[in-house]
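To begin, one chain is listed below as structure tokens, in the form predicted on its own.
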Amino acid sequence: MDILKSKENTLFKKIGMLSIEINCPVYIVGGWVRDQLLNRTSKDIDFLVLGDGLKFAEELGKKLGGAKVSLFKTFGTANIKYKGYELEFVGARKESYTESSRNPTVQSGSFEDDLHRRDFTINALTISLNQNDYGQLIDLFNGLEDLSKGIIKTPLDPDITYSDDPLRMMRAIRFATQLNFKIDKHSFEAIKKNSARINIISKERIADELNKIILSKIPSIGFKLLDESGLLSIIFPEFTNLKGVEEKNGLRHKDNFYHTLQVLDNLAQNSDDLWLRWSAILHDIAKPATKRFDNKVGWTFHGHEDKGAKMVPQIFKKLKLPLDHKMKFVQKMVFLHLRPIALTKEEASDSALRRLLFETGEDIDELMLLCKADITSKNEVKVKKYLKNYERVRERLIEVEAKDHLRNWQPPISGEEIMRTFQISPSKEVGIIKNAIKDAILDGEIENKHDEAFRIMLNKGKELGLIVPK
């Protein structure tokens, strides 16, 4: 099998020159001919090399007219970032494990040693560049059979790959969602008892693993089977706490698991955004934390939005993702995911209009779109209403903006201007008049115009007793 007719061949010809000048036999591994097998683009290409990985990186460096060479001696593999691409090299090798530790003693090993250690057959596919076979298809393990059944599974003992290196538990969850994969029955069964060897791993590594499925074409996929192997809640229990339905006085309120993960593949559809799909999340975290039953209206979470908000630090802190502009967005679209659904229930106002488009400045877009992928409903009559009112109120919104601009409001006038205007110092009275220019504006009383915002400025200064100076 030939699958080296491709725009890298002059690539890997080189390649394999330089295997016969400095006779070091040299191979294509792992992701990059999957994803060739599969009809995937793939910039990352891995090569193992028997002999010395870092030396052939060095070599293959000047070849490729001084591309630049990054030796990770620590770890013993190369990279040479080339046209766009990423290639990795790595001398064969074997490798074992202690029970603390993903983190294996190597030893120099022999190609069959090196395929033994691949995570799943379907990454263990290899393509020599050597001359007696050049592009000849490799396959150990029957790498190839398990692709076109679209299967995930080890090349040897599952228990003791999991065992021995945790992570992977997370890459085959990953991968059988990004592929849209089944798990081997043995291999999901492995999972399953060794997850709690995942606390071995670190949170960022996790993290990343978990940010890759979510950022999947139907992240559901990934969660279920997270919840199935018992794998989520070890690394993320206030998403597992969501499930379950509780029933009183014949009233039943919805899984919140299984609608967050329907809210999560909806926004999946439209956007390719992390943090929003984040948002999606989080969206109704902490229901469980607000959940009550009233005899009136039966089950209610009030005050989740506020509540999930302030979770949202906590739990990226948790699960070390970054502590910056990234999370205060999510805060941000958790704080005010309701408000958007509250507006299509009634006429909405402009004032409410022009409040929201305040409130959430250059993500209002985004809000809408995690607004639009939570309209849930098995009655379809009630989802259809919910998406024209949907629609009615994202055109409104379209109109108030236009009109008053407060997409990214800036008051048409300063504190500086206050105090210099009443020659006062900063004080409470500053922010005062800052408001009710604010809430004139916002309510409709005036244009966002400096002129009629002036106007404000004078008469609440007066209500204040201050006195603009002659």
Second form
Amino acid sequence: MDILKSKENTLFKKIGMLSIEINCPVYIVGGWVRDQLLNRTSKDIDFLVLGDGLKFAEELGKKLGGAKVSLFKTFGTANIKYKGYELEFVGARKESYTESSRNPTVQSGSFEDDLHRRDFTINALTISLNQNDYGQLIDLFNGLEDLSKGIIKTPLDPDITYSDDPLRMMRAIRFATQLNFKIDKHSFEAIKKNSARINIISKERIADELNKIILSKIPSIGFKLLDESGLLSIIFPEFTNLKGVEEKNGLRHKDNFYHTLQVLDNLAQNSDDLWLRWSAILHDIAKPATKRFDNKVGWTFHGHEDKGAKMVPQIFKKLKLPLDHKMKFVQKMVFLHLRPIALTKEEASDSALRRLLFETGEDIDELMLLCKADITSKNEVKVKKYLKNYERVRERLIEVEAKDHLRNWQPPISGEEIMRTFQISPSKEVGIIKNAIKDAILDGEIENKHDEAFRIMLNKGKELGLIVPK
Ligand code: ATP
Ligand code: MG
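Let's compare: the form predicted on its own is above, so bring in the form predicted together with adenosine-5'-triphosphate (ATP).
To see the whole picture, the full complex is given below, headed by that same chain.
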């Protein structure tokens, strides 16, 4: 690799100049070097400074014309935001760990010390920005070879590396998923052995790594590794509970764990939305809790969409995922995930389509993507048939939406207008009239228009004994 040809070379030259001026050697290290060699672009660049990293960053900030420098004194690191890049500076260090914490005691160290504390050989590659060997790649642990073979391996004894900082187990699996690499056999054995140590890691950190796995091109790679290593049943047991197939009277149900992973991979081909991907992960989460065997129809999971939606908040809370509108969105997707399929079963009424549009609101396209991903039959004829039915429902949804505009439905008559017309104050009756108007529109009795809704309001008001004052 030739950094002289990289887009960032002007910036690197400036950093190299500063290192001469203040007599402080500096190297590019970690993710950027790795990604550059893999032809992946990266906007985060880590620098290793043989000296005071904070001071180096401050000086560089001045040189770059007042770029924003943040100093994290407790961690001995500094960050500069510059032209869309995140530049991270750290002074070379040596770390020692205790049993109970992933946060090491840190003392300053040599270039070699610093590379020995790095998690993987492919993350310990550096490029010198110093005068005598500017642009030279330094590879202490055969990282280049592992990069070309696609292997994740620790520079030191994996057992100690993972035990010291168990977050590295999640990182190993995350990189294996993002890069489609294999984890070295000894490394994976060490992860299995140390899996229970994940409990000393904060839930937020675990969630960060999990989300990166979920956002990868083929997320199932990561989940299978998490499962095999024993980590998944510790951090997310609700998910491993989906595993297994039961048989009764010769009838088997599908393995919902592998089905869910297939749905997630299918969806990942059509959507980058993290929360829609979470909806795929959770869409069948209540199947174990709702599983029954019925002598007439075999295995059933009645109500798993409803129960699943109810499980979403507790799962989000436990995993420290956001409890805001993103969670609400996932809940809604889980709750509604069977509805479009139900509509394909027979020629659905316009009214059923309108109700679905009304309930999904803005999110109908996402729901349809999830449902499409949910088709995982191995029978190609069946898959073709399902997809065709699904397309038909989509077309009809578009027609109904064009006519009735239910996606962002605003009632054509407001509560205000109802109160004004009948000269009443806020009361139960206002709600009843609003609902009657909504139902009339969804059932196709009237169009989504003010004058027709006004008529329904008068009729309903009369039924309720309200009068319109002269
Ligand atoms: P990405 O930015 O895609 O997450 P990265 O490799 O740049 O990948 P960062 O978290 O930005 O990862 O860390 C930068 C570098 O710091 C890594 O390449 C690695 O050398 C080192 N590093 C980060 N976290 C750890 C850790 N937990 N243990 C050891 N070294 C680590
Ligand atoms: Mg990085």
